[in-house]
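A single chain comes next, written as structure tokens; it is the form predicted alone.
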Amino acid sequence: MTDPQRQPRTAEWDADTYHRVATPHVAWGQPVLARLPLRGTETVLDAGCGSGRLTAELLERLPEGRVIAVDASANMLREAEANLAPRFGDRVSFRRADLQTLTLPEPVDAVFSTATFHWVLDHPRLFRHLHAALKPGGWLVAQCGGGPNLAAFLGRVGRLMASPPYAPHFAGWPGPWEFSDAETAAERLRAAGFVDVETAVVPAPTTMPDRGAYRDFLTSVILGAHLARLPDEETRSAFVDTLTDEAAADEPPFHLDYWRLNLMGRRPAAGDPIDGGLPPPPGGNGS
């Protein structure tokens, strides 16, 4: 039986604000996209497309290909479609789905994902579905939060959650994320059937430019699931204001201790290793 406390994020995203403030995610995602081996004709699954900023860069690398943009959030998909459809037309399609149960009519040539998998709580199940979505020889290239991601920040959040008047709303709640270490992620990918697996946790410290940007980032990017547990807007605002006030006193102020988990794996092709499909992606990080 599924533990109701471990259900994934259910609060809808403020996709318009996310599109504006999630610049760090685009910067982290660009090197991930560069590692994806593409000829330009493939069909690629963007697993967690968000508002579509990186999806646009993916489509630019596919002048004769197409992208299936998948997200669990209706708001994110509407924002992505508004941003992408006028520019790319029918080369991009949009589908609302849970990646833990995703099935596609036809397998894809590659799977790309950034800043999404840590919101998915069952990674073994996730990787099995993504493996099944790939053609033989196809690559999964992804990045998400991992290892000690936001450990210092979340320690501060945890102390606030345990204090009045917030504690009753968070009792027994372990949080909305799965931050895997590199070794565990590699084991899960191999167990799902992937080969040529590479994983690594890398630092990605990020400092917001000012109080307003930090507060918007907490509200729209990090703490949506937390705020959804609070009873009213006044309580939610006080929660974020307290965290913002504390961050203003840090040195440097408004700093977030991000760490990213890089993931690569390939679905075996018939005749491996002689007929191994696409070549290994360049610039990978060893596990």
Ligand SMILES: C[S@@+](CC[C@H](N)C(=O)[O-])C[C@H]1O[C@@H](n2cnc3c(N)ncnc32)[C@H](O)[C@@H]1O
The other form holds:
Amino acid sequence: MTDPQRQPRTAEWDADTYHRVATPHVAWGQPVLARLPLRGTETVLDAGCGSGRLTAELLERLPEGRVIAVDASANMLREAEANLAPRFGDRVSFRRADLQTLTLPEPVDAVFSTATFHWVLDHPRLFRHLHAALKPGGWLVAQCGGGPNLAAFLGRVGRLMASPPYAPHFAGWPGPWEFSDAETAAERLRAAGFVDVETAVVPAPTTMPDRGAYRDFLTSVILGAHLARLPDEETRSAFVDTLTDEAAADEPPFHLDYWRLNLMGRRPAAGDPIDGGLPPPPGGNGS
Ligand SMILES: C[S@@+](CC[C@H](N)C(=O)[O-])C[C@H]1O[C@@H](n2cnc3c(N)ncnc32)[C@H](O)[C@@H]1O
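Write the structure block of the form predicted in complex with this ligand for the protein whose form predicted alone appears above.
Then the entire complex follows, led off by the chain already shown.
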């Protein structure tokens, strides 16, 4: 039975603020995009496109190609459409869907995703759906939070959540994220059918320039699901203010201990060597 506490985030995003403040996400996402092998004519799924800042860079790498921008959030899709449709016309289409149940009418040449998979709780199911969305031979190239992502920050958040007046609103709540380690992610990708799998957790320490930027970032990027559990604006504001005051006293101030999980895998193509390139073991039957 599904744990009712372990539901995906239902609170809507403040997409306009996200678009403005998610600058670290763009910096993290650019090298991920650079790893995606493209000729420029493909159709690519952006899985969790958000407000579309990286989707725009993906479209620039596809002068004769197309992007299917998928997101579960109506606010994010509206923001993405407003930002992308005037510039890229019908080379980009928008689809509201949960990636855990996504089905596409036609398979795509590649899947790109940044800063999204940790919001998706069932990774085995997610990877099966992305594998099914790909043409044989197509690559998944992605990055999300993973490993010890935000462990120090979340320790502080956890202590605040356990204190009055917040504790009753978080009782028994496991949080909104799945931060996988590299080995588990690789096993899940292989179990979903991917080959040539590579995963790695890398540090991405991030320091916000000032109090306002840090506060906006907590409110509109990190803590949306937490704040949605609090009863009113006054309580939400006090929660973020306390965390901001504590971060102001840190050395350096307003620092976030981000870690990112890089993931790559390919849907096998007919005629691929068995086991994604390795010869069958001596004496083995190759199955
Ligand atoms: C932090 S934003 C990342 C957006 C963009 N890729 C970027 O790097 O800036 C995470 C996005 O994942 C979307 N998302 C979270 N869970 C999802 C799910 N199960 N299915 C589809 N989208 C989801 C959210 O709505 C949100 O737009």
